[in-house]
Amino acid sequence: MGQFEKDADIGSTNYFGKRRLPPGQTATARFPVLTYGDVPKITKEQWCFSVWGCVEEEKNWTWGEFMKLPQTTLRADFHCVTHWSRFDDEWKGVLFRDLVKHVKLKPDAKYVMQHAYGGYTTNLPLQWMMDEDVLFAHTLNGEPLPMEHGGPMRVFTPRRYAWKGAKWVRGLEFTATDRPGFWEQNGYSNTADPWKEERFW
């Protein structure tokens, strides 16, 4: 097979009932590395995860503490805004909805800004983070997540274009109002639904 190929089950649906290959996408077995700026080199010993903003109490986790949270394995597809999609990768990590059980949110918390080592940010409504299978992923296909793909941990958002999941994630800021993240400030869609081809503003 070539680098890019047609999806064999183009008419089938994924695990949440949508067509597997979104419009304008091409299926691939490759996993291109697309990153703005340098790759942060963060070890598990250095890694720390924080939550702040519209919370009753700010909280921090070390790597070991985060690994004690409930772990979920998710087989799902990955859609890049640059027109390629991968299918059936196995991701393992902590679901947002499991993480947030350990955070006491204030009533005005409506949005979530993901913050990454290196300064990258991206935003999503709290409702979407809760309703969808947003995963803090540390393992890909049974192996530690490669550094170039966001290791030791990235956010995986299977129902959105991939830039909506921050690589090298270091924390979440809960906010009362929405504000755009890095790519959203630079012309990319605020909603990023691949099945509606929401690539740009």
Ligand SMILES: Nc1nc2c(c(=O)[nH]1)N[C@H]1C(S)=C(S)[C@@H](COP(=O)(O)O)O[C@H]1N2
Second form
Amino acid sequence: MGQFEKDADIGSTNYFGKRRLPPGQTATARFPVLTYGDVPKITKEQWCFSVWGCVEEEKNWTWGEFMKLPQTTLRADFHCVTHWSRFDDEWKGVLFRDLVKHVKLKPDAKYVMQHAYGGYTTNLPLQWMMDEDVLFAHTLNGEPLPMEHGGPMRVFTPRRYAWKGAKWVRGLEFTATDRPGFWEQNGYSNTADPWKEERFW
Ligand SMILES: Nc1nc2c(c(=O)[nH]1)N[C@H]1C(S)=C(S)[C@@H](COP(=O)(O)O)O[C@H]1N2
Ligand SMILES: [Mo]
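Here we have the form predicted alone; I need the corresponding form predicted together with the named molecule.
Let's see the whole complex now, leading with the same chain.
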């Protein structure tokens, strides 16, 4: 609430044609931290990113190697299932669609499980991960992503409620069949579209 209440922009549409404030959400300038369990303390030096599952070859990236992938900056909104939305943050990182060009997928790869340090998981269809704005983000509004928000690296999925992006992401598992991630096993929607209010099962 607050600064956005007077903001006519709230009623306009976003860059993918949806009303900016999804139903049942309130805009806020705050950025609450929502973490299940402890915050894993991972430095850029310790961070290692892996892909496995339905891939021809398992692959790992160090922080330095990941930073050599094409870097994209996007301005997008953040929607939490607990009814708050944040507008217009600038996120920088590597798009999934750019990353996946460096992965030889097997033909049966249809789903993607994000794995985080600490054990959190969340699942999405490969096709949705290919959206133009699914980002592995390391920078927020020009600053290194704060640790409590998933630094050094998190996934951000602007078209889904925020639990669909793993903070402290450490790898992706490509699978042939869909498996529920952490919150998806615990009552949250598998599809998580904020404009359809897909919050729970
Ligand atoms: N690793 C990890 N990622 C996570 C979570 C978590 O508990 N652990 N919580 C999810 C949920 S439910 C939300 S709403 C967002 C919250 O991100 P924030 O803490 O930056 O607001 O992160 C998502 N990603
Ligand atoms: Mo959440």
